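Next up: just one chain, as structure tokens, the form predicted alone.
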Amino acid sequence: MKLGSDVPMTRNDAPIVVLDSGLGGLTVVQALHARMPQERIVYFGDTARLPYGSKTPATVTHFVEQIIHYLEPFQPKHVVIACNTASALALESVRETFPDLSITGVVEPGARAAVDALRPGEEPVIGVIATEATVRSRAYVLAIEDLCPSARVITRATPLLVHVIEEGRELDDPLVRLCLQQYLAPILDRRPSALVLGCTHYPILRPLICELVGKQVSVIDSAAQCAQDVREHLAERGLLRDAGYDMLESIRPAGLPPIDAPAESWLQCYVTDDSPRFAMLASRFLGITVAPPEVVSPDELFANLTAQAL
């Protein structure tokens, strides 16, 4: 069924769409809500096809385009690709595919914050921990060097961290500490001024990372920087939402069945697989009780894209 909206909606009242390969983008949702609690957010986690970090740019781009096509009936006023891998591999192509949508990622804000954290008089060294695909793309290296050509960027692929986080391991777990120590040691040997958390899962581990790197290293949360960037972007365009208007149902496209709104009715979630597990881990990420999201299978995404092309 083709989705559509029968409810008139001003651009200010339209939701912000946040998409990710899985759960990591919920750190961006948390940061967005902290800065703009009046905004409605539609979150899509492609949990059936994660991780994006081991896939090719063409595959990641195709997945992201399928999701945005599916969510277009929400008439989003802004789309956040809240996945460092997808931001690195697909952002420019997706912007070309959807020229009428405002779309940003997480790499550019994180790179800006890292450069801002450099201390005068010290060698400009910046560390980045990220997925294998993000590291291979050199997206952070290029973004940082564009802002500060003299910067030395030390990147390190840290593939185990996403699995550690999604297993629900706590900060006091010896395995978590050992894993971080092993990954961070080569970067800390170069004495960086800043360390970019180049995956939106990683802010969950930020307290332990800060402890391990010490106060002399600024730890850059790409999720927080992304949220600040989105707020400024919406403010510049006059698209911040009036805090007094409740429009939970008005942002829901006609054609989707009604849902029971959770207490935190500012958030609607969709996933491509494993809804109960998502709700459990999302509650940990956001610090609130999250209702089970709707499941949209990859086959539905493909069928929706095919129908629009006909």
Contents of the next structure:
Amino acid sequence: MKLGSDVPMTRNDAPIVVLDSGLGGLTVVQALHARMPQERIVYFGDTARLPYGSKTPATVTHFVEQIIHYLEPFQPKHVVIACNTASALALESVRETFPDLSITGVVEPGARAAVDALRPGEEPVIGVIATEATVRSRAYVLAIEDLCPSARVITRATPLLVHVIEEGRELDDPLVRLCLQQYLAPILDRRPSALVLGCTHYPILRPLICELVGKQVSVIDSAAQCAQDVREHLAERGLLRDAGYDMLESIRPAGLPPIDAPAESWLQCYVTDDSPRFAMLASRFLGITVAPPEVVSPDELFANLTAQAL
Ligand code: DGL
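Having seen the form predicted alone, could you give me the form predicted in complex with D-glutamic acid (DGL)?
Complete assembly follows, chain above in first position.
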């Protein structure tokens, strides 16, 4: 395994670590790469322990801490918890556990994007669909009300969606449409101005969701805002990787945007269970083909944490 043998030369060359319970966080990777194609990204999908959305804050916090401990040898310059559930349940506690790491989540950027999308004169009614744990945490309600105290936030747990997506069902699948119609109906009854896709899996259903909610509802996901925030955070600290540097410089014609570079030159993926679905799902979430992931079992994560504690 390459972990640890790949310690970066300078702080700017250090990777951004992105983690999620599964592969949905690759929607955030896509947004990060679109804004910072020169950055190296290490992605960790805890596929063996998905879903996080039905688990308790203590369990999710424990899982996220194990993953970050495991990835610490990369000396990441930033860590993105690209999972709404983990952001809602574990972000504050994980920041306390790793005070020297810069760590952000996806709930606050999603809430901000939703409030920013409200048009003048519009009723500030915002719908949020998310996992059961995210809804129970009220993290979106609190984050939105913090930014817009007059907002009315309607949340709805939509637990089936993660499974439907992980199963590889496509937008034209009648079950996907039925699921969304059932889940969205009570929100649409309240005539929202915006709908937040409060789970990193959901953006791949965006075209169908947009069709079902209609043009008058702004459909928001946190990936774009989260990626923009990370870019600004790194730029402010002088930590962006030199845009002129590109591992593929020797083989690509000058001026060609490195965003076209094969994913293996900038993205390294880790999963806790190597499902045969990885290739299909990863390319669906990311829009490009991804090299096979490294597999790290949950036992390895646990053993690593125990060894560090001794
Ligand atoms: N990707 C997770 C999120 O954004 C949902 C999947 C899960 O339940 O683990 O909340």
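Between two forms, the rigid core is the largest collection of C-alphas that superpose within 1.5 Å. For clarity, every value in this text was computed on a predicted model and none was experimentally measured. Residue numbers count along the first chain shown, from 1.
Asker: Relative to the superposed rigid core, does H62 relocate between the two forms - that is, does its Cα move 2 Å or more?
Answerer: Shift at H62: below 2 Å after core fit.
Asker: If the two forms are fitted on the core, does P276 show a Cα displacement reaching 2 angstroms between the two forms?
Answerer: Superposed on the core, P276 moves its C-alpha 2 Å or more between the two forms.
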